Structures are given as C-alpha cells and as structure tokens.
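Single chain ahead, written as structure tokens, the form predicted on its own.
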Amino acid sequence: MLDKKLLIVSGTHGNELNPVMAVNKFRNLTLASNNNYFEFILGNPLAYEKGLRYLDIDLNRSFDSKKSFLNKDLYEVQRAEQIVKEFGPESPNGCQVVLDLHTTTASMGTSLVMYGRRKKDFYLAAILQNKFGLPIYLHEKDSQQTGFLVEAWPCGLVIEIGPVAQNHYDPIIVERFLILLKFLENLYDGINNNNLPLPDEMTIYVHQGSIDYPRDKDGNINSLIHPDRVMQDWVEIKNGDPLFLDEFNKDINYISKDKTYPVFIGEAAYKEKKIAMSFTKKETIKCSREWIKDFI
C-alpha cells in the first residue's frame, strides 16, 4: 500500500477563487466516498476573507527559511511555518506529496508548473502530461523567485488554469479542477493496485529568465503587451517577433538567436514582481521507471 497522503492546497493567493470552490466540491464528493488519500486547507485564509492576493507578502514566496527568518513577523511568513508544522512531511498529520492549485489572469490553458528536477514530481507530472495532454512550465535557477509551497514537501506540483479574472468565479475552470482531482483519486488506487502508467517521454517547457514591461525615466510603465503576443503562451516565438507595443504605437521586437516559448504573458499579479513575461527552452525528457520506485 501506498502511505503518501495528498496534500490539496487552495487559496495559496486569497483572490483565485475557483480553485476554492473546486475544492469544496471535491470534498463533498471524497466524504461521499470515504477518500483517505488527501488532505485540505485554504492557504491563505484571511487574504481569501478580504478577496487580497496576500495580506503582508505573497505567501507563495515564503516557504524559503532563510527569507523568513527575516519576515518572521508577517502573517503570510507565520501561516507558512503553520501549515508545514501541520502538514509538512515530519508532521504527525504528515503529507508526503502537496498540490498547490492556482489560476492565473494568462492564457495558459490547464497546465503544470514543476519546481526543479525532482523524480517524484517528474512521475505525476508525466502521468498528467500523458493523460491530459498539460504542458509543463519546469521553473528553476531563478535566484529572484524562491520560497514556493510545493518545495517544502519532498514532492509537488502546481496547477495554473487561465485564463481567468481575479475574484471571478467561472465554472468550467471549477469543472477543469475537478477532472482533475477526479484523476488524482483514481491514480493512487492505480499505484495501489500496481497499476503504474508512465509514457516513454515527456516535453517540458524549462525557465529562461523573465523581462519586465518597458518603462520611462520615472519608472512608469510605457509600453503594452504587443497585439501578436496576447493570448499566446506557449507559442514559439524568433528573432525579430514582436513583444511589445510603445506609446508611439512602434514595436519592440525580441532580439536573439534562440527561439523561446513565452508564459505568463500579461500576468496581473506579476505587474508587482515586473514580469511582463518569462521565457522557456522547450525540452523533451526520456521517462524513467526509477521516478516511479523513487515515488513509492
């Protein structure tokens, strides 16, 4: 039998409503059922309350120790440090495998997000890959953006669907998260019962870098996501291709040899961390029987 609990996390940013409201749904069902395989919170409950991204800091940038040493006042720092003592691997009430579900204001579609090269995220990631057919964001060695939930649990992965407003409800994203979910369940009675679907290889979309808007001598904002790029995460974009619009109604162009995948594109929230977009190396994985002994 397998004794790896699953963690189900909404709420992470208190403004993504749907992933809240997929979760209740889900737990009616499980209750139904007697589901012993996954465990619930709301992340970040007071920011849910008021409809905020967060209170103090983004709580899904402070998951890192040393970071939060230094911010051990705030209140997203503190319910991070509550929610890994409650449910964190070492815990009684431990998880070894966290969701972290989120949605996002870019036309990403329904996909993943990975947090470095870690077997056991490589494995369900795959799986969902090869079922759903998601794409993979695989975000590493960015110095600027550390601290994530899933990285406080030895395995997990971040489901992004998009796109969405903020504190806006949409029921076919509440339908996506639930197949979804729905999957999940079934899985872990797979691995259960020895069942163990891996495909041979998997495509991954691997973190570049990330560019912000261009912006004037004051710092402000001057220029728009170009028209080609709007709605176009995920599309292969060359040297030469448009990214931006400027107040003179010009186009600034990306400029380099390598071709890159765009993500996030326009995402409101990241206006505050000043991404305009991030950049990926789309990459193709052979899939390994050790990530399932690795998971077990």
Contents of the next structure:
Protein chains: 2
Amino acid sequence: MLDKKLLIVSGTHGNELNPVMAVNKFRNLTLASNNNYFEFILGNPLAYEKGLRYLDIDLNRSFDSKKSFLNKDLYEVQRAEQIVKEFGPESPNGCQVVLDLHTTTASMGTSLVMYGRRKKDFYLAAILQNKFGLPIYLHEKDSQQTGFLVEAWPCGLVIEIGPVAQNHYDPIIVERFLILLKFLENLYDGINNNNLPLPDEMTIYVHQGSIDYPRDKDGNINSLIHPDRVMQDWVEIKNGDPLFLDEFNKDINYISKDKTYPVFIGEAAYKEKKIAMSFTKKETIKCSREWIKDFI
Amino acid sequence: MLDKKLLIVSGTHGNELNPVMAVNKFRNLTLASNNNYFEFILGNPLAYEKGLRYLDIDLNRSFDSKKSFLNKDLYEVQRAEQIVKEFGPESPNGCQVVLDLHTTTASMGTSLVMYGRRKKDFYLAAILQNKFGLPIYLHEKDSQQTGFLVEAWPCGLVIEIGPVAQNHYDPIIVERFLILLKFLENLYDGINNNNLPLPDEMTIYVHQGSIDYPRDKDGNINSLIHPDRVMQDWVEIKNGDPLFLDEFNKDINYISKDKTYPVFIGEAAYKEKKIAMSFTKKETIKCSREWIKDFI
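Would you generate the structure of this protein in the form predicted in complex with another copy of the chain, following the form predicted on its own above?
Below, the chain from earlier opens the complete complex, with every other chain and molecule after it.
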C-alpha cells in the first residue's frame, strides 16, 4: 500500500504567481486540504510578497548543503534548510515525493524537468508523460547549476509551464496546473489499482549545455534570439540554422554536426545566469517494471 | 519648414528591454544617429541595469513638478528633472516632440497612449493611426495617475506594444518598434511634402476608470481575470459579461448599462497600483485642419 506523502511547492520563485493561484484554487475546489497525503507550502514567501524571483539568492539553487554552508546568512539558504527540516524525507511529518511548480517566459508548454537519473523520478515522469504527453527535460552534468529543490527528496519533479510573464496572472496557465494537481489527487489510487500502466518506453530531452547571448566588448547583449527560434522550444535545429539576429540584422547560425533541441529559449530569469537557451539531445529510455518496486 | 527635434525615450521602465534593443538597432541600421532631429535617451539607466521597473518610484509618474517637490530625494524624481533640464522644450538643445516607448504584458497589440487632449498630440496620433491602424488609448481624468513623461513636452505620445514579458527579449516586438521608428525618420518629410494626409476622423478609447482584482479580507487577490477576457483588450464588453473567475470557479460579471472596452487587462506592473484592467469608452473625433498649424 502506498502511503508516501506528496509535497506540493508553489512560489519557489516569488514572481511566478500562477502556481500559487492554482494551489489555492485546488484546495478550495477539492478536499485536498483534508487529504492526508498532500502537504502544500509556499516556497519563498518573502519574495512572493515583493513579486521578486528571490531576495538574496535563487531558492531553487539553494538545496545543496555543501554549497549552502558558505552562504548560511542568506535568506533563501535558511529557507531551504527550514523547508527540508519540516517537510524533508527525514522529518516526522515529512514527505517522500515533491512536485515543484514553476512557470517560464519561454514557450515550453506544459513540461516536466527531471534532475539526474533516479528510478523513482523516471517512474513518476513516465506515468505523467504517458497520461498527458508531456515533454521531459532531463537536467544533468551541469556543474554551474546545482542545489535544485527536488534533489533534496528521494523523488521529485518540476512541473514547468509557459509562456507566461513574471508577475502576470493567467487563468489558462492556472487551469493547466489544476489538471495536473487533480490527477495527482488520485495518483496512488491509480497506481494501486493498476490504472496507470507504465509505457514501454519514454522520450527525454537530455541537457547538453547552455549558450549565452552574443555580447559586445562591454558585455552588453547585442543580438536577439532569431525570429525563426521564437516559440520553437523542443523543435530540432541542425547545422546552419539561425540562432540569433545581430544588431545589424545579420544571422548568427548554429554550427555543429549534432542536431539539437533547444529549450528555455529566451527565459527572462536566465539572462543573469548568462543563458539564452539550453541545448538538449533526444533520448529514448526503456521503461523498467523494476521502477515500480523502487517507487513503492 | 519643420525643425522640431524628436526625443525618443526607451527604458523609462527598466524591465522593458525590447524598446531599448529596437533603438540600438535603429541607430545601427540607419543614419538616425547622425540625423540632427533625433535625440535618444535611456529613461532609467539604473533600473535598466538591474532589470527593475524602477528603483524608488515609477519614473513615468515623476514628471509632475508639484508632486515631485515632496519627493526630491528619490532617484526617479531627480532623473525626471535631469531629463527635462537637458532635453525639455526650454533647453538650448531640447526637443519639442517626445515618443516614449513601452511594452506591456497585456495583449494591447501595437498601440498609442495619449495623455489629455492636446491638439499637437491629436495631429501626430491621427497620422499614425491613419498610416498603421493603431488603436489609441486616451488617458484623462485620473487623479490617481499623474506625472507622465510625455506631459512635460508640448507634444508627446507613448507607443505601447504587447504582450511581452518583463525582462524578456522578443525579436518580433523589436521589429514592431523598428517599423514605427523608421516611419518617424521620414515624418517631417512626409508632412512637408503633404504625403501624410490627415484623415477625416479618428477613433480613440477614452479612459473611464480602473478596477482592482477582487481580494479576500486580508487583501490577497483571490480571483483571476476571466478566461473569456484573456487577450481581449480593446474588445467590447456589456452588462453581464464575465470579468473575473473566483477561487471557487464562479464568474464575477461586469454589471453596468454602459458598454465598455477594457485595456491593459492583467498588466503585471499595475497590480501594485491595484489595477486589474481599465475601462474605456469609444469616441470618434473629427480631425481638424487647424491641428497642422498648431503642430508646425
């Protein structure tokens, strides 16, 4: 019998409002609040109040205890510790699975993000992909980006929906989160009753690296995402395809023998991380019946 | 002979990036920089550097010398004074016309905003509407919202383009600004050579008032823009049409015998101003040949 508690986090980034509205609505419309396998938290309450992504440091890069040791005076580092202490897998009232709800200004649609290749994550992601056809971005091998929230639990995924502006309410985006939350309400029943079959295989888009915007000698961005790439997240590009359009209207092309699938194209919050888009490689994974045992 | 200098302001709000990129590109692609009737300024350089709308106070509400007297230590109040001193109509190198370039997260399309009923503004707006078919929002009689940049010049319009997220580069939006900037390059030639006929009449959408989001007893927003209103800026609503969708999925309707045309629906930056949308009334204005004399 499954009795893992599900932690639903919204507002990990304080300027992503629609996940918070979706959770409020979900709690109002269902009995989720009385359901003892859900816990709900607002990730970054102070940043949410101010409409900022974060106050001191990105909360969703602050769940790395080794790195955090050096920054323990920062609000988000303290908040990460507090969340894990209260809702982490070792806590008496803790959760074993976490879903972290995010939005992006990029045209990612409704998508999942996995961090690393954990069997439990694969199981949950495969079920969600099979049910809803969601694309999955697997983030791995990126030493510049660590300390993601979901990594502090034995199983956890990010749900990432876009495009939507920061601090902008969008009822359509809220509705998309609600569909997934309602599904999660019956997740364990579905697993227990064998109503959620694992597919034979799943498709993932594996992180290969990120590229910055072209910049002038003073470090200012001087080229834009090429119009041909706008709203083309998950769409294959190949050698010679345009990536950027420079300040004189000249194309800057993708030069590589490897085809790639760009994601998070033009995401507003990644500019400070010097990321204009990330490149991924499409990979097919055979689903394993063993994953279920590991998940349960 | 027309010899009024045109001031082009971008980055009045530091998180609206595409106007700044458009101006940079315009200067690279044309001889605008050598053209002695253009002046270009970055409205709020410090906020632009940080990716914020403003530091202390909205710069585009800081051009009211009576109000500013009380806030003279604030960065934006000082910046407003500095801009007017250097580029205002009384300055030796000043400009007589200003165009202030903005973006919005609302689905306003490419549009113009006028402040008050000045003949010079009507003339310029009529020419632009006739050329490009742009909708015009006339902001007047709003004592809560004063001190707009363009009001400090004898003639000035806001160009407002959306939807686009704050801090998000969008080459399509940049291209829309470029079309207008290129047109402005030949504006005086067009007027002098009689190539820009004034239409017989023009349509404007006149500000009637704004409404806030419904909120709970703690002041938290608990209802969203209704899905029927999403991306429906400039579209007529009438008595009984849905406006918001509450936390229990119940409609909150527009109740009034007057038809209205909502604008800036859900604009992210207006949440702090407690504006979910503004209501306008459609009005037809007879264009007057006298406007040209006043403009010249």
